[in-house]
Amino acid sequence: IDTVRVVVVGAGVIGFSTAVCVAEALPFCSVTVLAEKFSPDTTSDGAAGILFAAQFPDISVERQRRWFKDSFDHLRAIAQSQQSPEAGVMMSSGYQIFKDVPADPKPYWSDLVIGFRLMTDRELERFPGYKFGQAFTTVKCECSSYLPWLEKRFRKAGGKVQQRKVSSLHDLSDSYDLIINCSGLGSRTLTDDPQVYPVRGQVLKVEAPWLQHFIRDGDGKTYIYPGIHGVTVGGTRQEDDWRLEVDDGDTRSILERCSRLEPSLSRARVLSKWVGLRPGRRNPRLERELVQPRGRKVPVVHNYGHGGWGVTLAWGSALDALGLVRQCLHEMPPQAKL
């Protein structure tokens, strides 16, 4: 087959995901990465990283399961390696606490992360107005390392990348064969889809190396996450809200809410503020397409809308884009492959 031409538009977690997997596995498609921001200045790069997630309403549970388990199953896999510290992804441990029992009180994923039991009342006392908890290991994943290392991985694959903003996909259908779009938020302007929305996430970066485990409330809006260069605190999920700077009344909230759950952390230096739109949508959009701009078929594969939980599913959604990828290449005229 001659060489195929095709271009990643973004270059967050689930854009470079998408590229490694395409460049190692199709080694007869040249794959470019696009985008108008790379690491660190991607919302992924803010992301706590840590593995676990909310279940998507329209998606069938067992496509959920596989790109939970094939995320986990790739970073841990990296946590056990040498790779790991290069890598940043880690293992961590924690509790998932609830002030009422939730709806589904073991989630779709709990067999598969590591050692999934509900929480003791003797564990629960810690944590006044709280009923109910979980308790597991999981893989924390650090965008601010994991993307370069991804990077790296695509160069060594013979993958190339470009820096500059895409304003329409039809620009690149003269010089690609094939397009993934990965643009996440983006994807509200460059595939005109109003379902796609920001919810905005404010977290702190603070100094507390005597914190081992993470704590998050079930409402998500509240969270504890040791990593490997610091603990995140946070959080917002504050829909249809596009402002990038830095709340300060969002940070009081953080510290004091946090600091509730672990009092300690009134005592933790704070290390930097972040701010990032999540690209939220009822369900991701994991699916192919042709384009006819100016005559010429071109197959597009949108991969994109995770929200909150695109580093817990990146691996996974990526695996099953390159499934897509497959049945565009198998479908192309022979022409379209000059």
Second form
Amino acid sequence: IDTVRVVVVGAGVIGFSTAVCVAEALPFCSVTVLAEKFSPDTTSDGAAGILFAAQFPDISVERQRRWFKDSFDHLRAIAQSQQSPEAGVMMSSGYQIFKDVPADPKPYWSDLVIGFRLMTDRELERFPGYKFGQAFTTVKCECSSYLPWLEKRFRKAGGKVQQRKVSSLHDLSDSYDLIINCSGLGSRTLTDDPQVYPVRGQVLKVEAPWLQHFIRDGDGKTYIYPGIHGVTVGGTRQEDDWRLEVDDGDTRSILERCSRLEPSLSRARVLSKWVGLRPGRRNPRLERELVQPRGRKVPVVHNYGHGGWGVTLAWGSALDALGLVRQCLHEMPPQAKL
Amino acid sequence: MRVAVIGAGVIGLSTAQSIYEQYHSIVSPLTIEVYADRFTPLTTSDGAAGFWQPYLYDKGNVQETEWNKETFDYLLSFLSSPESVKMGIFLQSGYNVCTEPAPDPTFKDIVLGFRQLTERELQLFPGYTYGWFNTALMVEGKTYLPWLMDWLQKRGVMFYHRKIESFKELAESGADVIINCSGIRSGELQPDPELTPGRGQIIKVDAPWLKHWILTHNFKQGVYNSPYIIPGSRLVTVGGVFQIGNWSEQNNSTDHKHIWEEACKLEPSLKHARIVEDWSGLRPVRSKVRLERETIQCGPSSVEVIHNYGHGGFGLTIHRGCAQEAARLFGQIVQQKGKGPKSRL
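Based on the form predicted alone presented above, generate the structure block for the form predicted in complex with its partner chain.
Next comes the full complex, and the chain you just saw is listed first.
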């Protein structure tokens, strides 16, 4: 059987997760990751990486649950193994607090994380102004370590890596038999998808090694995520904002909001500041299409637009994408492989 | 009035604090002096992980449970202030796991968010079939003790680096009340057959990806003789042993090997942790805490002694409750000596 030449565009958490899934499951494929940016310069690198489920309007709850569960179980196994420190994956317990009782006090993912329960009144006393809270244990996946770890795994499975900016998927149709598009925000130009737009996020990394719990405001704008080498505090959610520069006003706002939730933060030293553009989209695009750039039909599997949930959904999406890849290969006419 | 405190571990310093807090405006003059041959970071309190948790069951000793609760609530109250960082106080959640089902611990209503472990969680701990999850406090001796000393020094408490050989020595130098917080070495001041060392040895490692404490309980082996892993603000404390009657403060390589092997079984990721140092300490074990007054005759005169020692492996856990109780006993002495406010009528 001839080798099927697969290319994955994008080397963020979606790209590498998908590349590893394909390379490990389909040994007759030669897989190449092609990207302009690699860790530590991807959007994934700045993300705190706390696994927290999303809710997309047009995707079935079953499918979203499956994405979350697959990702959670995969990362949890790493967190509880000897690989934990090298992979940058650890368990993290904490709180999500709400100023008003949410419509859905027990969300669909509550049985997928560990030990989910409502916060007691005594626990809420620490957060004046907050009436409701959830406590649970989840996983934290730090891409600055996880991406190199995935790359190692990818190369071990025979994968190849190439640094290159891809301006059009059509350019790849000569060299590859199947394209997997994990270009995140880049898909806006790469596939002419106006539905994907930036949601600017600024975070700070502070030194506060005494903090052991994550704290997240249910509105998603204020959060404190203790990690392996620092605490990520944030954030912002600025739609259609393309600025990659640090905004001093945002810095002040983040420190002020987070210190209100966790007073000890006012004694924390700021180690670094970072800005990332989440690939926002109403729903992630996880589907296949057939492009025919120059007479030859080339299947494309799209896996992008995960917004602020890339790390959370990466492995589950990758497995889903692998399923789509299998379908493409199944339907591939024999002569296409020549 | 001259108060001499023997011992500068968490018990000595916190008792000095409670007495100052409650009586410095009532008794005038009130001179408080702390005598010790070991100060932070060389005390037993400094080596301890700094984890607030009493033994699982108080065995009817409700008084100690109340003191533990008082301490927990007191420490918790500082979390709303950035001062908590300077005190070494922070919250941490974790797991108490047992080899067999066991009744709920006595401290279940004191800690935060206490609950049973789910089946999925127990899968993390092969060999352990039952357990609980809760959020507790850390109070790290190496930060808390300097904070206490600073607090006391700012208020005029004097410190003397000196080993006290007898209560008589202090009585003769003019002390009105002696607070005996000499921990494991109390027997040198006054023989106490109930006081015995519970030797512990720990390994401090660099493993910043660990954010939960894990305490295992093997009821056949006894408390703290089963592995535990307690992350701190900088390093992770790995233990443990609880060797009754062993007075050695030297690190033992057999203990090290045993502790390390058991801990790595419990937490495989420890294999990649950098070992920073070993430490051994003697828990001042006693059937129950000795917290009581005694009038000691020294020739023609007598001196009032308040004993506050024998806190085993829960000194940091119980310190504030005991300090407040010791201050209450001090108040009795103040009344009897006619130094209280009423006496000025």
